[in-house]
Each structure stands twice: as structure tokens, then as C-alpha cells.
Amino acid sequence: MTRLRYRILFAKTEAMRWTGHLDLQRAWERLLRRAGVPIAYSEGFHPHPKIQIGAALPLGVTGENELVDIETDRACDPDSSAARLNGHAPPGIRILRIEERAEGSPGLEKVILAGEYAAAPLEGAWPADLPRRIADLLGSSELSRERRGKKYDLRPRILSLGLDGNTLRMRLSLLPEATGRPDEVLAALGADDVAAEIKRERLVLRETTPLRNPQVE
């Protein structure tokens, strides 16, 4: 059976803010139903749809150019699609464009790099001696974290980190086997305390050939 790929660059916002991952997968598998898009199912006594969300945002993050990738069974139109589906959304997701994608090209598990991250205060400002924390936490060889009951080294998952005025911006790694969170760095910076809007800006991609809006290394 043929099958083709898409790659749908698409905003997670507030509405589903506090939507975590799993949620979001159904919430994509409802919506593409509803807006007719032929999406294929993995063979077995229990088939699953194509779908593949790129990099799992934290929860209370939202996504300003997230990716999923599908396959269909017969070939859509990508800009008809992408208006089918944002006639379907619900609140806490927009589409931005659908690209078709060549055969044999690399799932988004191998190549989403980074995020790029922003955090500001909801009221007021960071502590005032943040530019010293985050110096002290460039500096640091090490920085022992616990996630899950399991320790690891949150320091090379910082790939930058620093203010721009009011903004905190970090980029993160995501690769599978380390993946940077901006709650966990907020918590290194001693600021987890500070009422904060995060959102992921764009992915860092190891592609050639990539959607516009994710940056591309």
C-alpha cells in the first residue's frame, strides 16, 4: 500500500496549556478524523494511527512552532488540508502550513536537536541578582538533578541560557537520550518560585530540507 508523509508545523496555545502529551495525541487523532484527512494505520490486531508529535512539551508550556508528522492513505493537498483542519481545531490549536515529505526521509525523532525557550515573570521581574545565577550556572561542570527517581546531569542540556530584558531565554537539547526542561532550569536558577509564561519559540532541526519556521542547524 502506498503511503505518503506530511509534516504539519502547528501552534499549541493557551487553551491547551495544561494538555499533556498523550492528551494531545487524541486530540490530534479526533481532529484529524473530523476534517476527512485519510490517515493510516499501523498493521496488527490492534492498528494505531501514523501520527508522531515531535519532542513532548512540559505541561503549562505552550508551542509557538511544534511539529507532527503523519501518513495517509491516499495524497492530500496541503494547503486545503491545513484550512479542513483548522475548521476542525479545537481551542489550543492552529495549523500553519503542511509540507509534504519525500520517502525515506527521517522521522522527527531524528532531527529535533533543541528548543528554543522564553520565560517571563507574569508580574513583576526575576530576581534581581538572576544575571549572577545564571553565570554561576554557566560556570558549574555539573548540575545533579533528579527526574522520576532516576539522577542526571541537567548541565550539558543547557545549550544557552540568558536575559533579554525581562525575558529568560534558553535553548535546550531534546535529544532522546537527554532532554532539557525550562521548569528544571528555572528550579537550577533557584527562580521556580517566580509565576512564569514559558513557551517553546521553535525547534532546532538537523534537517536540509525543513519547514520554514523551525531553526535549522
The other form holds:
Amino acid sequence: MTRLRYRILFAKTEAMRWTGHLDLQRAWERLLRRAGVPIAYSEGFHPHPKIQIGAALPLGVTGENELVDIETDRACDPDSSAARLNGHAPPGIRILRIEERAEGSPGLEKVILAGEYAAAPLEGAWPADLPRRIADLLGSSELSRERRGKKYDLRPRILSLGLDGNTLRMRLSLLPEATGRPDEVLAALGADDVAAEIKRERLVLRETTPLRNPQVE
Amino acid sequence: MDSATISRILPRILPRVEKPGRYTGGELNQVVKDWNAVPVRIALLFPDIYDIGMSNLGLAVLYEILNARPDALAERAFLPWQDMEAAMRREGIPLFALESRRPLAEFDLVGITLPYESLYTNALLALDLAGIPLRAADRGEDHPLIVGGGHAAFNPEPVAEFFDAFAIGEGEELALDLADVLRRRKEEGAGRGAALEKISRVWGMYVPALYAPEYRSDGTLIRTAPQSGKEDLPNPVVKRIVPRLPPAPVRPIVPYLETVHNRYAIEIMRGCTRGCRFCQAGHVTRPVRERSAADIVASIEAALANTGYEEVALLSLSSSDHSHITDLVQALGVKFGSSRLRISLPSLRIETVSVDLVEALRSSRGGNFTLAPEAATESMRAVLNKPISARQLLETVGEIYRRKWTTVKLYFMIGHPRETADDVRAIAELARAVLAEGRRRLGRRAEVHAGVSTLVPKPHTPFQWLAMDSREQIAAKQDLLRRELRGPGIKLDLTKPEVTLLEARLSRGDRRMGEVIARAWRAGARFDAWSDRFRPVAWDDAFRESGIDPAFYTHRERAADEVFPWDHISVGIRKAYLRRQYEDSLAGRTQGDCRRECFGCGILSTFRELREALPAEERFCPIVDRR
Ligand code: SF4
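Could you please show the structure of the form predicted together with the partner chain, as a counterpart to the form predicted on its own just displayed?
Shown next: the complete complex, the earlier chain at its head.
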């Protein structure tokens, strides 16, 4: 059977941001089914739908330009499918664009390099000396942190970090085995007791990737 | 605290609790109405965590029915897990409803679902977190009315002092009647007492403060009856039923989180005609009413379009007894056979045609098949009125293994009247015989899981007169099973004696039990259905401090004419009928299926008028001439 591949750009917001990767996967399966998109299934004893979501978002972080790859059994028109999916989308998921993806082109795990995040205090303010703390952090050559009982060096995962008015902007690696988390950066800055709203504004992709976000690079 | 403040604080605490999606609402198909534009506001509370409560069908039914009314809104509430409870108490956040994030105390009525007794302490926890006084007598004009419902409410007495009212029986029409009363109360500005007075006259409603128990010096009851001056109140309070099942919900909320049952569930039939003597559900849900195959298929289709679910469960107490089950299965095959929908059909009779039915709906190989023989010897099956032979069971499991289900799950019960060690040993022998059958077909891949619970003599069943097994008797029988049932391919699952004993005490208690429940709750008892949070010591202490001997409720064979704490609540079955069943049970006499012949349980006379108002082909009891 010929399979067709599509890459979908979407936003994950509202209550949806409090659900993890597996829950999002299930929400996508159900959305595709409601919208009647002829999703393809893997072979084998326990067939599962061919849906691959790129780079999991930490719980509570919203994503404005997230990516998911799907495979279908029949061709779908990207524009009308996007409209239909939006008609059936649950609160917190909005489809922005769909593009066809060539057979044999690399999957999301191979093309996602980094994410760009923006964090702003919901209430209260950043510590007054945040600029100095940022400078110290960027000046250090190593930043040892522990997550789930495992030690790792956060420093190389921070590609850029800076204040833009009240918004803390950061570009963090999303390479497999070297994922930087925005909440960890806030903790490393001693600013994790500030109730902040964190957004992932865009994913940074390798060149030649379909749906490469035009704002990037 | 108001909803805006709660919304402001939540984003700060949610990142630090497990599964924050339990507390956010905002799922697909959630209904949010304009608070100020709707006069009747009801909170539906399931007193356990979201993951459990969202799988409750009754909640989904009431949610859809109430929200369909333009003048009413219904919102959901669940208990927080420990981490969130601590955070809420620290921040001073009261228990709130998910849709509007308004505190429960702002609603007109909070309906608390009580499907089983181990939720009683959780109901108190919910009231406490909501800042609502625990005892109905301590609530004022501005507090919501607290109404309990569900199967545990068929004996409401143990929790009578905590509830303003109970809904006895089926909620579909009752909920609408309650909404009417609430609406009129708003229009007239009527007080709490007047509203409860009105409610006490709605068919199926029980307002416990208007009734009082009277005891003899030996602690047994003389009667529970309306207080003086209220003699015109219903006595007994007869359960509510819907003569015909209303359309099933088709727009259920789809949780983002993985919940216990994350699927579309539809009740294909209500009630049961088998008359298993231990089974409370089989007695309290009579008479049988069915949904037609066409209606079921149409509801499933609509619900799948609205939810995208990958799994459907067809629920009933005894699926193979639906009069059109074969047509239904065929129709589902035609409609969904080519899709990847998983369809489950639980609660089947032990016969090979049941295997055919499940096979027809099956979408993948392997997996497990569940059967409930309940007892392992002919004499015990006669006691229970569950007559299936061992030969029939082995023939059925032979078919199951032959068609490549690798695991057979068997449900048994110990603690039956007249049970001997041989009857218990027979359970082990039967389970081993089932495994041998599996080995013959599948070799070492075959498995047997035996789940063995202990009989609780439940209210409104023929066993309500029975003394249940003591802790020592249960332990001895369980030890015997552990010794006899082990080895490769066998899994044995036993219910802890303490859990069963608590269930028995709570389900059989009278109003004096309220004191015990309140004490146990204060001593930290909650989430009693969770083995890691269950605290039997809190309960033992509570009984002792209240001066109440639990054995009085559970280990005493009752006199034929003893008045039970639930006698003023009628499920439509005559006590004399239950008593006759009890005597037949002790004599080993069985009784057939009441689809074929009427045994005069009382349902027909209780609901005669309702039945006669139905068109002939829809009348319940007996239903053999239906086709
Ligand atoms: S078949 Fe027996 S156990 Fe099952 S619901 Fe009916 S009466 Fe209860």
C-alpha cells in the first residue's frame, strides 16, 4: 500500500499544556479519527497509528509552533484537511499548516535541533539581579544539575540566553540525549520560585526541512 | 476564595503536582455555561480522584441530561490526590468544580455519587475541602444542598446525618425533577427547610432528617418512620425508575489523561433476571429494560463521531441475556468490522455461544477472557442460585483456549452459607482443571487468573439475614486457597479480609454508624478503596471509641422478622419474597430465570401503573413474549 506522509504545524495551549507526551499522542489519534483522516497503522501484533510528535514539551509549557508527522493510507488535501482538523480539534490544539513530506525524508527526531522559549513572570517580577545571574551563568564553562537522580551538564544545552524587557528568552538544545529544559534553566538562575508563563515559540530545524519556520534563521 | 483567585494561583501549583491535568478541566466536550445566565447550578462530585471518577457512567449520564436544560448547568468535581490536597490546603483553595473553577460552596446543590461504601470517608473529605459543614444539621441557608445517590444509597442510614437528601434509584428523571424544585426555590426565594420539604415529596427522594429510627434496648430496630407531624411522607420511600431507558449519552467528555476506563461506554440493558442471591445489583436494578440494537448502534456511531474513541464497552449485568444480543453483535460487525474499533462485551453467561459473541467482536488475538462461576460445587451453586455445571464451564473454557485467548480469568466468592472446606478446595480444583484444559490446547502459554472475593450479605438481597464469615474463617479459607492454588500458569488474587469486613459493616449499618464514620475520618481514614491508603486501625479505633460492636452488624444471623435499617427504603421487591429465597437457598433449591416465568418478587405490583402505560411490546416483566 502506498503511504503518504504529512507534516503538521500546530499550537498546543490552554489545558492541553498540562498533559504529557502520551496524552497528546492519544489526543492526536482521536482528533484524526474524528476528522476522518485515513491514518495508517504499523504492521504487527499490536498495530499502532503512524503519528510521531516532535520534541516533547515540558508539562505546563505552551507550544506555538509544534510539529507532528503522520502517515495516511490515502492522499489528503493539506488545506482542506487542516480546516477539517480545526473543526474537530479539542480545546488547546490548533492546526496552523500542513505540508506533504517526501518519502525517505528524515523524520522529526533527525531534524529538530533546538527550541526557542520565552518566559515571563505571571505575577511578581524576576529577581532584580537577574542580568548579573545570566551573565554569570553564560560565563561558566560547566553547570552541573541533577534530574530524576541523574547528573548532567546543563551549560552546553543552553545555546543562548538573555533578557528582552521582562521576557527571558532562551534557545535550548533539543538534540536527543541533550535536551535543555526551560524550567531547569530558571532553577539554575535561582528564579524558579517566580510563577512564570513559559512558551516555546518555535522549533529550530535543519535546513531543507519542510515547514521550516520562516521566522527562524 | 473566588474562581478568579483560584485561576490565578493554579498555574503556580500545578507544575509541582503529579498529573496536573486532573485539575484543569478544559477537555473535549466539556460544557461551560454562563454562570449568571443560568438559575440552577449543580455540581456533580465523584468522591475519588479524576482518573477513577471520569470513568463513571452515571456521572456522564447526569452531566449530559442536566446540561441539556437551558435553565441548568452541571459541572464536575473530584477529590485531589495527596500532593494537590496539601497544596490546596496550604494556599487556602477550596474544592472547586472543573468547568468554572468556582468553589463547590457556591452551587445550589452538590450531588455526590456513592457507587460503593468505601467512598463514605471520601465524601466527608470532599465536604471538608469544600468548607461545607459535615453534618446536615450544621448547614445554613447559604450552603448548597448535599444529595447522595448511587448503589450505596440503597441503605443510606450509615451516612444519613451527612446528607440533606438521597436520590434512591435511577437518576435520569429524578435529576430533572430536582432541577425543577431548585428553580422554583430561586423564583420564590424559599428557604432551605421549605426546599427540603418539597424534595421529600419527589418520588425517589429521601430526606433523612424528616425520618427517625426507634431502637429496642437490645439495639435492634423497631422501625424507621417519618417524624411526628410528617406522617404523610412516603413510607417506604420507593426507588425511582425510568419505565423506558432514555437515549444514551453521545457527547461524553474525553479526558486527556489516561483514566481507568478511557472509552465510550453504553448501557445496553438495565436490570437482571437471573436472581443470583448474593447480587445486590441484580436486585436493586430490576426490572429489566433493554435498548434496541438499532438504538445502540446509532448511539455508538454518534458518540464515536463526537469523541474519536478507539474502544467501546457494552455494559450490562448479564450481556448474553439481552434479547437481541446476536442481532446487536451482527449489526456492530457490519458497521465497524473494518475499522480498528475495539468492542468489549463483559458479563457473559458461561456457555459456548458467549464465546461466539465475543469472537465476532474481536479485533486482535490473544488477551484474556473473563467468566464468573462464583462457586465450584453443585451444592454451592444451588445456594447462590447460579446453576452452571463444571462440565459446562470446562466446555466453555475449552472453546476459549481453542480460539487462542491465552488467559482465562475466573471470579469466585467464598463465605457462602453452608460452605465447607471441600467447597473451598473445589475452587482450587476447578481452576486447575481449567488450566489443564488450556495446557491441552495451548501448552505452556495458557494461564488462569482466579479472583476470589468474600461474600458480603448485602441489603435488599436474600442473604440480608445471613451472618457473614468472621475474620478467622475468611483467613483460614484464604490460606487453604493459597496452599492449593499455586504454580506456573496460575495467579490468585484474594480480597483482604479487612476490606471485605469494612464493606460489610458500612453497607449494613444503621444511623449510629455515622459516629463511627466521622471518627474514622478524623483519625485519617480516607481513600479506603486504595490498598496503600486504607487504614484498618483507624476504623477499629473508631468502633471502639464509639462503643459500637461491629459484629452486631455483620456476624449475627437475623431473626425472620428483624427490622433492617434499610426497610423504609423499597427497591420494589417484597421482603417476604427475599425471605423465601433465603430459605430456598439454605434448602438448596434453585429458581429459574424470570424472563420465562414470574416468581412474584414484587416489581410487577410496585410498578404496575408505569408498566401498563407502556406500549405492549415495551412492557417489562416477564419479557419472554416480547418478540
Ligand atoms: S446474573 Fe446473577 S450476578 Fe449477574 S447481575 Fe444477574 S443476578 Fe447479579
